[in-house]
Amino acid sequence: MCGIVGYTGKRKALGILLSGLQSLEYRGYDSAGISLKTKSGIETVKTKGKVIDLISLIAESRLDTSAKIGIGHTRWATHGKPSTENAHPHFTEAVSVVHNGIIENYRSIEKFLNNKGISRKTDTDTETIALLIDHYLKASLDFKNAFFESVKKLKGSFAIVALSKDFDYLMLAKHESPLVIGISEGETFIASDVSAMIEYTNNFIFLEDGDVALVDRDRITIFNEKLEETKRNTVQINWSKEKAQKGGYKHFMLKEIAEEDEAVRNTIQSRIDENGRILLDDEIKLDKEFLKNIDRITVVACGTSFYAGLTAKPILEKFTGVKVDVEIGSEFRYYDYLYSKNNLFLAISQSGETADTKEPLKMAKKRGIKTLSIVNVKESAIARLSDSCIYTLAGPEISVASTKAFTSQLAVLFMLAFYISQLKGKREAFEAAKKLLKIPSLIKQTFDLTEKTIKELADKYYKYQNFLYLGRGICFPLALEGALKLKEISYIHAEGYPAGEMKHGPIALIDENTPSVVVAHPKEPLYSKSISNCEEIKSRHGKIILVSSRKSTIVDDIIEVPEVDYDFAPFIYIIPLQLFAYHVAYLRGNDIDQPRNLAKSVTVE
């Protein structure tokens, strides 16, 4: 990941490619590159850094700028560190490729290539695609059929655009990662995002999962997953460039909630194999014997990241078999924490710059404690300070109110629990990891299933000034996070509470003007008691919104979510809570992406 552009037509490609890459810079990236089909073959320029660095490098090069067909990419590193070598495009003498997504089976493809005497030169999964196409070209297939054969071998999520030195067309493939074709007279544009093409055309074809396409300046041939020719509708979109960057959504927050399935998929796919084995050896540089013998995990974080830690606590304890403390960063540094002999300190931060998390991390390091961090932003301060870092691969999060960072952090925490458990030889962790691979599709299903209902509920409840959020077990931290989201962007007072504590104080708040949002999984150990809480609220004229996969006649309204194993409920149940906060804030006319008084990265204490 992160941004793809391509062009074939009557104009010089270079300026269009660079303009497209600049339009995609808002998505965040660590390197950039382009390939052009020139008279002398494929010419490629790429670099670690920003598009402006790429432009400077091109200006100093002898690149043939007259080329009228080319591809480009801005990369957010997944496989391999940010570097010029790992930047896209990846190429051979005959072919060049850009790719978003994860090739899950790249190791088996690499083994296939190695048996043919072909080896990778970079750390990326993407290079195996280029090498595979090149292999089939050398087997006397034309570009189209070499591409077909290569795509058949791929497993994972991908948007691919490939360029050949011998053929005047581009080949495309899409599966679970966006890819769009822009159409204009005598020229065709390709991008991962409409924003890269909106200044050139407003006519687009949105490829569907499984599609493969052959594209030249005035011909587009699309094949379905069975490689049969098919038709896709052309859609006319009259968006501003800003709206295009939001994918047509009114706000980045809604777009980022809609992207949570993709964000979690990107985070887990390259790190779990088909047997459920967690592949974190290259990222966790801590001694395996230490990890097998840790006797406590101390999680330190703030805000949404703190709630992610709280949510994952029972999973960490269940699979690692050790005590897990989850501490608020802003408080942690002010008391003398009692570390154990084999303590692992775990810092969580979306930005990697959160001062209230960074300072406790420094303190732990001074005490000689082994440290691990979970962050989203590459080369950030917390990542650099830690002994090891696992990056969430959520992509950039523009909205101040964090959404996809939460689910991606959860995904990493779950994988960490399974990884340590597997090091200890526990077989159940392999089966749990396989279940985690199914979560992205359930997240997408939840978004599609609940959004219409939530819009209607927001219209019913947006004028209320106080809310109580209740949950038990693994759903209790979701109540905290749901209340935080409502506070952050709607400016409504909301409290998250353990449902069992309601009668110990908060029940005094219940009346007809204070709705309660109850988060309850049917398989939680005390589900019947959560329903009893609903009875208590009802008897005091309180209104109840139940988030569950089981209906109840007691409540006023239900947001029904798909069925999911109890351990994995947080990934699913958080989606409607985020959507409810969004739609309430929207009806109240608030600045959702930049709520008052808040900053995306809190770098002061």
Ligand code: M6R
Second form
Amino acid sequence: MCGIVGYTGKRKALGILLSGLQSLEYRGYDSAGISLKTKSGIETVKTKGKVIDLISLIAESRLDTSAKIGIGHTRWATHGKPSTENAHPHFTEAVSVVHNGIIENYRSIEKFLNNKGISRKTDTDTETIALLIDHYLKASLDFKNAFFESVKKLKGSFAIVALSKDFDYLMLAKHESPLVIGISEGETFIASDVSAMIEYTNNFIFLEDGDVALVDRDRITIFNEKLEETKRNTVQINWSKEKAQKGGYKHFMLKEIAEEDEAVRNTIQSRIDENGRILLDDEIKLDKEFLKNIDRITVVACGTSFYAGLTAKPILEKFTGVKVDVEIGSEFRYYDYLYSKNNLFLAISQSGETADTKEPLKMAKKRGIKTLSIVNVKESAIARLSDSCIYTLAGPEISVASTKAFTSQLAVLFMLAFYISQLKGKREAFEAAKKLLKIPSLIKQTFDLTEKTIKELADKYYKYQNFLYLGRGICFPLALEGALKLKEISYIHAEGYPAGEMKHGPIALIDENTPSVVVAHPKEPLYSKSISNCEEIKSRHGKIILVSSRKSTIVDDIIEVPEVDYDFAPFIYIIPLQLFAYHVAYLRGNDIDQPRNLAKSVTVE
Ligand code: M6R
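The structure above corresponds to the form predicted on its own; please give the structure of the form predicted together with the ligand next.
Once more the chain from above appears, this time first in line as the rest of the complex follows.
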């Protein structure tokens, strides 16, 4: 999705804006641009394509690079095709604007402007914001008040930063799209995502919905939705600059898979004591009596986070003793869900900004349902909206394909299951939690043990166009997640299916050109049944890659993983599936960290 950066301070703005835009590239975009306030007014350079194209264009331009105040943007097209004209910033002689989100009432604003003889030149909704501010400036308002008047008219979701030709400050507005202000001495940074500015500061103010801010190098004034001055806390974000860099790896995705042991360790180590007691009392701000008496858990999420919920469902049910529904956010928001009396609503989201997860959360709150979230990004919308939040401590996940977030989400889901079980006085949850403590080193072992084989298998299989991913029991959602990983970065069609369901349809797809990846933990009878499914595939000339700790002679290839208890298998069996997708995509020459058409966080519907 789109990315915003802004800077005002003692340094030249251009380098900071461009490196910020490069840090945001992972979010997915199709065009980029910057505006600087220079001695000759507002100068803008923008282009369709990547930040590297923008840098070349700037090098050829006569842009005054000494400017110390400016804004920048990476656009992911919503209104109007990807083109240089539609790229942000959108500007007039007096003002320049970058915007994330969608202005839902831009047509009526356009009508208002047209009646005054002002018209758009681009296809974007964003241009109407620039024109509106310009209109109020011409009506003799100062920049702050022109911006206030404009924001009052906007409906939809937006994070906006505006730069003026005549005033030395930036104006910001936030509504349902993230915007943060980074603070350092004598300089102020603005970004839609902390990773863009973590290189320069660890201190951030997260604007709240409805906030408007006036920002200069050493003054930040925030106004609430009634435009009254207000205070927002400064939050320290301890992500290191290195975590947001590739650190010697070819791609963030590979780095993030290699970091999964550390991500899970960080997520669990301070939350489980040596006796297996789950230490979540301070973090879960929900009444213990309520937690003891919940009669259903409704998990809502999208994509990989949804699969994390699906994977953890049997553990949640086994340890809490209550029914767990796992629902896709984009469907759930249009569905009249029948909540039970003591229902817990559980949102899972890496980014904490996914619109299709956020909306159901809001709806649940409106219905008076207690809400808990599992989120990776601190102070994100979902974290703040829910009654309570347990953070995954995976560090920044930059690759669009989610990997370490998945295993860290599983870690929190498992801890939550054990925590509720312990509240209910069940002994077995202590032993299980102790086992979880051993998982990070097993994840590391799996990575080290399997990567060489996986590279060889990727070489053998990367030219195939279709794959089936099959699993039973706890391995079935892993098949879904494995297939999702393959399709999103390699662009190979891959379908995840419960292995037992094959004969009800998908077996028709099997031939020598459609390999199957079968995920099978040795737990009986699931293993034998999965091997019977392999026999069915073999007799139709299908090739099979088995992921298991137990060998089989009927498959073509095996990725052997370390032995692990059935309940904890997802942490281990997912690693080769992620690595296989990575190496196949690599051999196909794809842009792994920024796959086509995808965005890291999907903040619009
Ligand atoms: O940030 P979230 O966890 O809410 O994101 C949900 C999905 O958009 C995300 O998992 C997506 O499916 C990834 N590209 C999967 O790799």
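Here, rigid core means the biggest group of C-alpha atoms that superpose within 1.5 Å across both forms. In this text, all values refer to a predicted model and were calculated from it rather than measured experimentally. Residue numbers count along the first chain shown, from 1.
A movement of the C-alpha atom of Asn293 falling short of 2 angstroms is seen between these two forms when the two forms are aligned on their rigid core.
Comparing the forms between these two forms, the C-alpha position of Asn105 differs by 2 angstroms or more, with the core used for superposition. Superposition of the core reveals a Cα shift of 2 Å or more for Asp216 between these two forms. Summarising the core-aligned comparison between these two forms, the C-alpha atom of Phe167 is found to shift 49.6 Å.
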